[in-house]
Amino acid sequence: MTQQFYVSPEQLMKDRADFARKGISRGRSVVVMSCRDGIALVAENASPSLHKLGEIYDRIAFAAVGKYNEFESLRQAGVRYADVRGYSYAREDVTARGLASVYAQSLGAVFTAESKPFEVELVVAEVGHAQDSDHLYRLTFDGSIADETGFVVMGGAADAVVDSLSGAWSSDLSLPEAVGAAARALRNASRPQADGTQPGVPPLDPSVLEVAFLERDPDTLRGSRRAFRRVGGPELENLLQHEQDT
């Protein structure tokens, strides 16, 4: 009979976060930000289909890094959460924050029960008629949960892009120049220099960015109570350009 070797609950617990982390570091990272005109949210992704941003409801956006086929799932998941509380309940009783508690419990069971825990990292993110009640939920594999305030990075450069952004980052930022500032900060986050030193400011590849907004106001501007929308295309052009050229 084959003797079982016994591993404590703490070193188990600590091997399968130390896994998720591992996995976590290796994607590319997403900018999710709260300013003047709604929330910004910014992708580094090369793929035009698969998305890491993604629309949940009338005013509710999610971000994801880690593996792509995990945080489909939960965002899937989620949208037909929503889809059902609200035909239930009303529209208004869908929230950010009744989502992440989902996410939280469906993470942590995972986390605890399965084999593999998920490597995925998530913001939920709920864009209010004033900035005072924008919420930015971030999600850890272990389905810790956290609320934030003015901006949420997630992915392998994370603590890169929160320095350069930490001095740009204001409450009065447009969308424009919020997507300004995070694209910049991931640019400079993915191009460090072998001695160490700031690499400045590359030019900004509208190529490899997945860019989308929560609007404030979506009824004014567009006749419609759907806030998320995609910018791409000729649109994320200008908008890089002018943001360079400022």
Second form
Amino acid sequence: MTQQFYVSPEQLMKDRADFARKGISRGRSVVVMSCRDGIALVAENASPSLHKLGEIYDRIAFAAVGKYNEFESLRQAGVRYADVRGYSYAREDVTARGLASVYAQSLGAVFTAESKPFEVELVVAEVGHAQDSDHLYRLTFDGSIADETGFVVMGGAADAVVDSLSGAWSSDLSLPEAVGAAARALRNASRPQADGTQPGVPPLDPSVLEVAFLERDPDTLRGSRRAFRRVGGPELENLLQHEQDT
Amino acid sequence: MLPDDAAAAVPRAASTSFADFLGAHHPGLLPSNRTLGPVTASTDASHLAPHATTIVSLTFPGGVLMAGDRRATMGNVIASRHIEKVFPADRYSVLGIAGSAGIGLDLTRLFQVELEHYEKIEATMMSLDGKANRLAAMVRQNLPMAMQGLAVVPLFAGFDTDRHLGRLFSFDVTGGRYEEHEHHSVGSGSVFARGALKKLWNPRLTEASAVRVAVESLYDAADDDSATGGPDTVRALWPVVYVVDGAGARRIPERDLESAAHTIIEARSAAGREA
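The form predicted in complex with the partner chain is what I want next, because the block you gave corresponds to the form predicted on its own; please supply it.
The complete assembly is shown below, putting the previous chain first.
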């Protein structure tokens, strides 16, 4: 029989948290921003098919940083949760709050009971009919949950992105303006020596950005109850080009 | 909610079907899991629930159209004058139901979630053939209920984004899937509607003329089938018509249907014929 070394619960939890934090800080950042026309989700992501941003339900989206397989399994579980709930009750009964608390329970259970915590950080965003009713829930690897207002930044260079966004964000930005502000903040943070106002800063590169919108009024805009829409290709290039010129 | 062990995570992630997930984890929510007890020759529940009747569908260059009347019957009684039997299934497809209305509405709701669920999990749309096969599987699962008189027969139409044309599928209660060409109709008034479609359809229809053909064939079905409702000028109720083309599915506005119905009624009155 081998003797187990005694590790205090404090030390155990601290080690796990450090491990998870280290994993998350290796990833690139994601910005989720509430604004006048909806919620903009902007991620630094070089892959066009492995998404960090995803649709969960009519007005609910998901954004994540960390290990792809872990947050993808959480996203799929979230889609199943939302679809079962919407099917067995009604579509309006699917809320970001309900989903976020399920995620919090799962993440908390994995953090304490499994051999390794999830190295992920998530945002569950729900767009409301007015800006006051937008919800941004931020969930961390240990299952703690925070209700944020305005914008949320997760991932590697989060602090630097927050610094450069806090001046640019205001509640009456349009969705394209919000994407431009988020993209600039992400670029500046990944190249700390460059200042956004200086000439010679590389242009906003659409090929390393993943962008999605949760539109506030999808019914009148597109005749659909699904607010989530990916923005890519020529539309994203136009949008960033326009942002670059102004 | 999270996989218990790594080995179970892979097969669970591999299933993209919402109906399969419901069957495994919440079987009570599947419409096909409600049965009326053992199937015997004497159990006939067809009188218990309203029946939805005629659906017509036809293709035209660049798209496909589906239309349904607004009547539901229970025996000799009109159960509803407002029922809708044609629904968008997703962005590029629509389905219509004939038969037991309650089962048909449940089947429609499950099918809509099934397609949306696949799209969210896979980040791509299901192919049109895939959609038709999924619907066939759902109809097949309802076979025990169909044996007891609660049959539902859908008609499915969509725009094939690979081939760039509108396609049309019919089903039988055993889940048989049949691709139809040009036009098709299901429900008790379908024999009369099909006769009208045969004479009115041609391969050069425009969208507007296709709408007129669909309304006129429903008019003929209502003329001879008591379970199919015609255009209701008193209550201003017109058929439900959806068109699917490269831009997606959209519902034809009431005012267009009203003018199509009035044109037909006036032409029939002016003709001064009995049948």
